[in-house]
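Consider the single chain below, provided in structure tokens and representing the form predicted on its own.
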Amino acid sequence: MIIKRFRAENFRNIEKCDIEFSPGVNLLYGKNAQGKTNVVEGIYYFSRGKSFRGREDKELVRFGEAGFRIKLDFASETGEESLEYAMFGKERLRKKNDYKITKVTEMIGSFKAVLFYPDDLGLVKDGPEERRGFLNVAAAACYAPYIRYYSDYKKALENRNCILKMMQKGLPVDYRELESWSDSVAEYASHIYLFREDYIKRLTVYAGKILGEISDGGEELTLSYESSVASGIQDRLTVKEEYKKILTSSIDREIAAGVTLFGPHRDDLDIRINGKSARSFASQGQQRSIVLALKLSEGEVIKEICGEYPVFLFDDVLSELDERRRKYVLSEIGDRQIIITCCDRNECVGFTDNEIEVSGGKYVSSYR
């Protein structure tokens, strides 16, 4: 998958831009707050259907303007494609290959990208929520039904929690309704569990290999899924029944808490380096190597399942890596397209195919 062109109007600090990209390494460089990350944000919007900065769409509009428009032209194994999104007030316009579409879910899945940005460096040390977020984004890029199952799971979970909260307060409830929502939670959870199990198995193979190469064989990485259901179950109906048993046996604790205490929303990704918990024992350098291995492996799994590499977006993270790790990233490009943002262009000397100077929302390209 290769980005050919990105266009934006009144998006963040960009009044108007039209940027062409090389199939290899593209560098956006310039001082801070000039608009480098805004391009990455606009591109990645088409992969997830929302900003990775967690903003509402109205906050993406250039100051003083009524709305914004972004468009992406890219090539995939199926041919030339385009995606477009515009927002003006309450109006939304979405297009796929110049045809109008009505739902954001119709846009997600066509364009695939792996994003590595500074917040990702907390994947190892931060809490389970960060790793669950990583799993959700990564799995959604590989398995088309994942987003739907996870969305349905969250709705069922919300309704079950509402009933538990009522029971905690001593209010009258229909136990059949609780049982019905528990069944729905178990149903959707079983699908999520199997997708995550499969994904982590694939990810482990690539991440272990990459970390081994970065460390010259000195470090071994293992990943495992920490779930309320025992790892390794392959039959979905068995997984569902296990979830139902857990929800039934924990009902008294959950009424006391007023929330559902078990399920995919509480699971974690266990990361170990040389057999020890990376969260507890990994040095800062090891943490960076692990996260780098995970993000590069994320792309490899997409390639394995979907048949082609995603676009790799490295937003202001090369400066966080030492020279050895930077060279590893830049020298192992192969047939992948990478878009990098940084302040110092010298960090990528000798590796770039296209350099784009960024200043005040303006973009000037120079091919090497």
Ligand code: ATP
Given for the second form:
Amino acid sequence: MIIKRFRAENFRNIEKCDIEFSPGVNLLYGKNAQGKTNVVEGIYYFSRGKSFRGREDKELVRFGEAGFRIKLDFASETGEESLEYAMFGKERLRKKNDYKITKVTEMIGSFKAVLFYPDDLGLVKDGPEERRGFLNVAAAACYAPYIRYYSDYKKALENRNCILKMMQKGLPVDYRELESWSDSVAEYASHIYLFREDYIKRLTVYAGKILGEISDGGEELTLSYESSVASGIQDRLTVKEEYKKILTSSIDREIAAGVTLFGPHRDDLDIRINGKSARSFASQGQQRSIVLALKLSEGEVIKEICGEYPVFLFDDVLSELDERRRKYVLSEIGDRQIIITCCDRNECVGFTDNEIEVSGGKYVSSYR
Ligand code: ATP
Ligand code: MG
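Having seen the form predicted on its own, the form predicted in complex with the named molecule:
Every component of the complex follows; first up is the chain already shown.
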């Protein structure tokens, strides 16, 4: 997958831009607050259907303007494609290959990108919520129905929690309703479980290999799925039955807590280095290497499942890596497309195919 061109109008600090990208390593460099991340944000919008930093689309509108427009031209194995998104006040316009589409869900799925930005550096040390977020984004890019199951799960969970809250307060409830929501929770949970289980199994293979390559081969990385149900079950109905058993047997605790205590919303990705918990024992450098290995592996799994590499978007993380890891990234991903932002262009000397100087929302490209 290769981005050819990104255009934006009144997006963040960009009044108007038209940037062309090369197939290999593209560098966006410039001082702070000039508009490097804004481009990454605009591009990645088409992968997730929302911004990775703003909560609402209206934050993306250039101050003082009524709306914005972004457009991405890219080439995939299926041919040349384009995606466009615009918002003006309450109006939304979405286009795919210049034809109008109505739903966000129609917009996402065709353009695949892996984003690595400074917040990801905490993935190892942060709480399970961050790792679940990583799993959700990564799995959604690989399995088309994942998002739907996940949002159905959350809705069912909310309803079940509502009933548990009423029971906690001693209010009368309809037990059949509780039963029915428990069944839905277990049903959706079983799908999510199987996707996560499969995803982590695939991810482990690449992450272990890549970590070996960037760390002298002396460190062994193991990833495993930590879920309310024992990992390794293949049959969905068995998984569902397991979830139902847990929900039934823990009902008294759940009523006391007023929430559902078990399920995919409590899952974690256990990361171990040489058999020891990375969260407790990994050094700063090891954590960075693990996150880098996870991000590169995310791309490998997309390639394995979807048949082609995604675009790698590395926002401001290169300077966080030491010389050796930086070189690994720049040379090893050479056959894929990567868009990197950093302040100091010298960090990438000798490795770039296209350099774009960024200043005040303006982009000047110099192909090497
Ligand atoms: P850094 O190196 O610090 O990460 P950057 O080049 O990545 O900087 P961006 O995050 O792209 O910088 O932001 C550039 C500028 O965009 C900032 O000055 C910010 O104030 C401005 N900005 C953000 N949102 C808007 C908006 N809605 N309208 C106008 N300007 C905005
Ligand atoms: Mg930035």
